[in-house]
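Next up: just one chain, as C-alpha cells, the form predicted on its own.
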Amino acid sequence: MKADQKILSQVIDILREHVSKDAEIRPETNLEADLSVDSLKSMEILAAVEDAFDISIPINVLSDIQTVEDLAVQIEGLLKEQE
C-alpha cells in the first residue's frame, strides 16, 4: 500500500531529526538496517510523530514497521479511524 504523500513527507521530516543528517531518506528506506534505528531511537521517534500527528501508535503494530513507507501508512490507518 502507498502511503499519502503529504505524511510520507512528514514522517521524513521528523526522520531528519533523529538520524544522521547524510542519511538518505527514501519511502523504502529500512529503518533499522539502513538508519541504525535502535530501540532507544525508534521510541524517541515514535514519540514525535504521535505528537506531530496526534496520535496513539499501538504497541502490537511496531513488528510491521520496517520501513518509512511502513510507518508512513500505519499513521495514514490511525488517522483514518480517527475521524
Contents of the next structure:
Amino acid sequence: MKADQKILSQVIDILREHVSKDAEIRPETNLEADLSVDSLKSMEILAAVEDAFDISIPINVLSDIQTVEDLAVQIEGLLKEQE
Amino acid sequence: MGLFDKFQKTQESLNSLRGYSQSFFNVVLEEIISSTEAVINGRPTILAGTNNYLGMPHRKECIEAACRAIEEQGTGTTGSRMANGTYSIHVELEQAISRFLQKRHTIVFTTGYSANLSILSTVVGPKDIVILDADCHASIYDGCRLGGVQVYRFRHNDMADLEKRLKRLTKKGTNILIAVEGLYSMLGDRAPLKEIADLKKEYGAYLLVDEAHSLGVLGEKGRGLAEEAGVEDQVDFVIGTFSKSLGSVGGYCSSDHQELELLRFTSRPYVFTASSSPANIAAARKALEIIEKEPELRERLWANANMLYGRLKEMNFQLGPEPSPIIPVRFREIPRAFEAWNGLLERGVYVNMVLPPATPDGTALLRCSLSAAHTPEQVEQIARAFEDIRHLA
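May I ask for the structure of the form predicted in complex with its partner chain now, the form predicted on its own having been displayed?
Now the complete complex, all chains and molecules, led by this one.
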C-alpha cells in the first residue's frame, strides 16, 4: 500500500533526527536492517512520531512495520481512525 | 528459509561468549549451602542475584510445612484448579492473601507468570486499552498479547508521558487499564504510584500493580508499594508471586472487584494448567505468616541493600536511581561486563548478567539482589569483589 506523500516526507524528517546522518532514507528503507533501529531507538522514534501527529501507536502494530513506508501507512490509518 | 534459521543470531551470540572461562548461560548451582551460598565450579559462592529477598527457602518452618504437606497430600495435584486441583490449602491460602492485602477476592495461580497471563488475557480484550510502563515484565506484555488488547507504552516512570497517552486515548471512550510494577526488576526503582493513582482517578481508568519484587519488601506491613504509597484502595488488581520473598513457586491476583471470581471460569491460563503442588502452597502460606510476624526481616534486607548501594556508590559505579534490594551496576561495554561477571564469580560472588534488549537503556547490567539472610560480612565480601573489578566499568 502506498503512503500519503506528505506523511511520508514528515516521517523521513523525523527519522533523520534519530538515525545516522549519512543514512539514506527512502520509502522502502528497512528500519532495522538498513537504519539499525533497535527496540530502544524504535521507542524514541515512535514517541516523536506520536507527538508530531498527535496520535498513539499501539505496540500491536509494530510487527507490521518493517519499512519507512509501512510506518507512514500506519500513521495514515490511525489519523483516519481519529476523524 | 529453514525452520531453525531464525535462531542463527542466538547461536552467533553464544559463539561470541566462548572465549570466557564461564558463561552466565550455563551456571550450575552444584550444591545449595544456604539461602545465600551455593557451590559453583566446586567453590563456595555468595549468591547475590537470586531475588531471595527474605531468605524463606531455607526457613525451618517453611521446610517443615512443605514436608508435612507432601506427606499428607502428596507431591502433586495432577489437575487443574477447575477440576480436581483445588485442595483446601489452595482456598486457605487465597483467604490468607485476601486478609493480608485487605482485598475481598484472591485467586492463586501456578506461577507469577501465569497470574499476569491470566489476568491480562481475560480482564481486558480487543476493545479495551492497556497503557503499560515500558519496563514492565514480559509476563505483562505476553498476557496482553494473548488477549489481543490494544497496548500502548509510556516511558519508564514518566508521568508526563503517561498523562499524554491518557489524554489522547480517553477520547476513544473505551476502558483503559494502566499496568505498572511496584519495584522494577532491572533498575530496582519504584513506580511513582501516588501520581499514577491520581491520574487513574482523573481519567477514570483501572490500575494493575505487579508487586512481584515488592511484596514483603515495601510497606510497613510488607504489603508492597501500594501500601507504602498509601493508595491500596486505588489499585484494582494486585499481582504477586510466591517465587521471590515467599521462597516458593506460584502467583496471585487480589482485587475488590467481585467479578475476579468469574476468571476461574473464563481464564484459559488458569483453567488449562495443573494447580500448584501442596508443598509450594504450604511453604508460601507459612512464609506469608512469617512476613506478618517478623518485620525485622524487612529491616535487615534494607540495611543490607543500603550498605551495598552505599559501598558501590563510593566506588563510583553507575547504579540504579535509588537504593533498593535490586542494585543494577551498569557497564557501557558488553565484553567488559562479561569480564567483570567472570571476575566476580572467580572471587566467589554470583550476580545476574543482563544484556540488551532486556536492559532498559542498551547498556549491560550486573544485577545484584540482596537478601535479609545475607550477613554484613557477606555484603562486605560482595562489595570487595566489585572493588577488584572496578577498572572494568
